[in-house]
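As a starting point, one isolated chain is supplied in structure tokens, in the form predicted alone.
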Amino acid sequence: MKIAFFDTKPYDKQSFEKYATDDLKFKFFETKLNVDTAELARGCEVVCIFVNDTADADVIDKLYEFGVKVLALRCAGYNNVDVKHAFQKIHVVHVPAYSPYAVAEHTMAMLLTSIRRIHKAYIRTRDFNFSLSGLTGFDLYGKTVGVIGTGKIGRVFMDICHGFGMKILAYDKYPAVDAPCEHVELDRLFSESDIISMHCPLTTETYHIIDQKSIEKMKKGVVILNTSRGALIDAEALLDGIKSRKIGAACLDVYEEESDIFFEDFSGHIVDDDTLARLISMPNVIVTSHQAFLTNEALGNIAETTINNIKEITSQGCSGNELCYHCGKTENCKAKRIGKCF
């Protein structure tokens, strides 16, 4: 069986190569999957992609024409895949949980870096500037954090916040019954939270869940964190909120238009995205390039789960991590993935 990996980096190869055998052959491509690069998958039974690859209807039709049977995402999110169009053509599997600790810990690391000005202090002391002027932060103890999305990552982040002595408000369409939080409606979360952290998937319902209207409902000086999906936040509205001093700080590991920028080195180039350039130029904004998942433990779990997903689908015809429209839903299959979806 041949597997074509798209948008691969050195750490991807290192994680997956140990699973290669005479019966399991890998082809690694640095290019992203799209309608123009799909031809590279010809002759492969499986295609493995990441968050910024494109698997829309046109791409899926091409892969199906080439005989691809499985589309394996080495990530949790699947908003870049037309799962409905793939039904009865190509099986789609994902990695629902690789390391919630990695993402949750990165979220807290960004928050602490921002509010305690650690990044600014680091730069100063490198120049032997030991002044404390402008480095005053604030305590997390007693502050209210609003968590949007109480899945595995959101719950781990809430546990961390609980350890800091924070009051936790949470919103989720399917509330977690045993989480250390008070479940509230979005309007209350927006109006009462000192810090808001995004941990929900990107769907039609959550697209731009933070926009101009929701920002108007927030406290002055609110800190916004996003380590989930870029399009949860309207970047222009976020920028306006920062410029008007309504938003006190923003920590972004994801960005709405990141697909052609993140994971690449543009240090010697001019980036055409004016919104991203303006966000990065703001003194109260921290941007990391979708690295929250990047720990040894997470990479190992991603590779192991992805390979197991592929083996299950190809040998048994079904997988517990399959995404399809057999029951009219992408997840929460009524058949509990016991039998084949198609």
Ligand code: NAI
Contents of the next structure:
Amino acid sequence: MKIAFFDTKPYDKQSFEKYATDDLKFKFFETKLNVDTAELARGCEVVCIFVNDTADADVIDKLYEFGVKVLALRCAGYNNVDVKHAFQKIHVVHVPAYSPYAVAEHTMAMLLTSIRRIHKAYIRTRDFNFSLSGLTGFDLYGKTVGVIGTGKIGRVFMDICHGFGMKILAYDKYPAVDAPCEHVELDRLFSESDIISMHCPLTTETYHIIDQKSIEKMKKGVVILNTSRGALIDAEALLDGIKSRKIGAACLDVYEEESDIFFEDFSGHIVDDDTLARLISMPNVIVTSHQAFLTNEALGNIAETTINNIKEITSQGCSGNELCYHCGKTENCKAKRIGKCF
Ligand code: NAI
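Got the form predicted alone; any chance of the form predicted together with the ligand too?
Below: every chain and molecule of the assembly, starting with the one above.
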């Protein structure tokens, strides 16, 4: 069996290569999967993709024509796959959880970096500038954090915030019963939170959940954290909120238009995306390039689960991590059929 990996980096190869055998051969491509590059998968039974690859209807049709049987996402989010179109053509599996701790800890790392000005202090002291002017931060203890999405990552993030002595307000379409938070409606979360952190998936319902209208409802000086998906936030509205001083700081691990930019080295080049360039130029914005998942533990779990998913589908015709066409869920999917809704 041959697996074509798209959008691969050295750390991907390192974590997957140990699973290669004479019967399981890997082809690693640096390019992202899209309608023009799908051709590279010809002759492979499995295609493995990441967050910024595109598996829309056109791509799925091409892969199906080439005989691809499994589309294995080596990530949790699947907003880049037309699951409905893949129904009865290609099995789609994902990695529902690889380390919620990696993402939640990165979120807190960004928050602390931002509010304690660590990014500025680091640059100053490297230049032997030991001045403290402009580095005043604020305590997290006693502050209110609003968490949107209280699933695996949101839950770990709430536990971390709880440890800091913060008050936690949460909004989730399906509220968790035992979480250390008060479940509230979005409007209250927006108006009472000092910090707002996004941990829900990107869906038609959550697209631009942070926009001009929601920003208007927020406290002046609010800190916005997004380690989930870029399009949860209207980047133009965020920029306006920062320019008007309504938003005190933003920490972004994801960006609406990241797919052609993140994971690549553009130093020495001119980036055409004016909104991203303007955001990065702001002293109170920190951007990391979809890095929150990147720990040794998460990479190991991703490789292990992806290979198991592929083996399950190819040997048994179904996998517990197959995406359900009807409800878009894997866990708690009520479908009794073998192969989920396939
Ligand atoms: P999860 O599925 O465990 O939790 C998502 C939560 O969002 C669930 O509790 C669900 O009920 C809730 N939700 C669904 N629709 C909602 C809505 N309309 N409004 C409010 N809440 C809603 O997922 P997990 O593992 O916690 O991941 C969350 C997100 O984090 C993923 O969807 C993915 O986009 C992102 N992610 C980012 C990574 C990074 O490296 N930056 C790595 C892994 C995931």
